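A lone chain, given as structure tokens: the form predicted alone.
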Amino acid sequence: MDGVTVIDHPLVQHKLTIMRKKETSTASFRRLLREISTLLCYEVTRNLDLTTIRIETPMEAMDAPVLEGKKLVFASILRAGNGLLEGMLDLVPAARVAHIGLYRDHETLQPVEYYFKAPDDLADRLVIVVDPMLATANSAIAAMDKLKERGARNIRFLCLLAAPEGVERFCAAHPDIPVFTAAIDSHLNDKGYIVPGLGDAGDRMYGTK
């Protein structure tokens, strides 16, 4: 699919399989999500712009590469997005963090917003939005709408699993935002869950069901 990158690294796929298993414990699921998010972060940041600075090594002076521009923003779609956020911050601890509070109404499947907090200068930063599941895409689309309203212009979306229906809707609504995911599954069921999927990521991460 245009604009979609499936991250098929063997370690990503191996960890994802363990996370899918219904017998995987809450503690193991949470640990695996943190581990896999670090691997996914490598891919979503692969083509960041670099510049050089002059440094002194113990041997001699050299021009060495460093990231160019302002620090990244990781935007977590609450609550499940925080599971990806933690591993990404392990890799990029200086990143700024935004939180977007959305939950899905289980009757209408539409997003309901209850919180938004982000840096003021989103227009000057790359914003990487994280949420484990891209199912109906309603929440993801609403999050992108909100970020663009606040000035964000350079956005990427990272998820663990996606459904074809969600990818199609998201790309139609925001064709300028690339999507990165570990897998595109078969379909959505009549309750809006990804199949075969891994269940509700937030419930499995926090042990709330």
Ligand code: URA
Second form
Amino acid sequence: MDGVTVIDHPLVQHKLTIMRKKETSTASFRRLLREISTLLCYEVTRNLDLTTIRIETPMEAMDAPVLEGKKLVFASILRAGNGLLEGMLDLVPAARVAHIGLYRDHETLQPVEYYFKAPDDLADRLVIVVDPMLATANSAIAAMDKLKERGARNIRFLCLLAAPEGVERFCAAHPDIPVFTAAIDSHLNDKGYIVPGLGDAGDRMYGTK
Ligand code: PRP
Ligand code: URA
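Condition change, the form predicted alone to the form predicted in complex with ligand URA:
Below, the chain from earlier opens the complete complex, with every other chain and molecule after it.
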């Protein structure tokens, strides 16, 4: 599918399988999500632009590569996005962070917004939005709408698991935003859960069910 990258690295796939297992504990689930997020971060940032700066090594001067442009923004869709955010920040500690508070109404499956805080200058930065689950895509679409309304123009979306229905809806709504995911599962069930999936990511991360 155009604009969608499935990150099929063996370590990602192995860790994801353990996360899916229903007997995996909250502590293990959270640790694995943090580990996996560093691997996903590596892939989602793979083609960032570089420039060079003049440095002195102990041997001689050289023009050495560094990331070009302003610091990245990682935008976490709360709550579960924070599970990806932590590992991403381990790898890119200077990144700026946006928080987008959204939860899915269980009856309507529509997102309810309760918080938004982001750097002012989104227009000048690459924004990488993180949320482990892309199910109906209602939450991700709403998050992108909000970020674009606040000026973001260069956005990528990183998730762990996606439903084919969600990928299709997301790409139709925001064809300019590339999607990165570790897997695209079979389908959504009648309650809007990804099947086979891993259950409710927020509840599994925080032990709230
Ligand atoms: C989950 C998940 C996504 C959303 C995906 O969050 O983290 O944000 O559902 O579903 P969608 O694609 O159908 O919108 P949830 O609403 O359960 O909130 P939480 O992270 O606070 O648990
Ligand atoms: N949100 C989740 O946490 N899991 C799903 O399967 C769908 C939405």
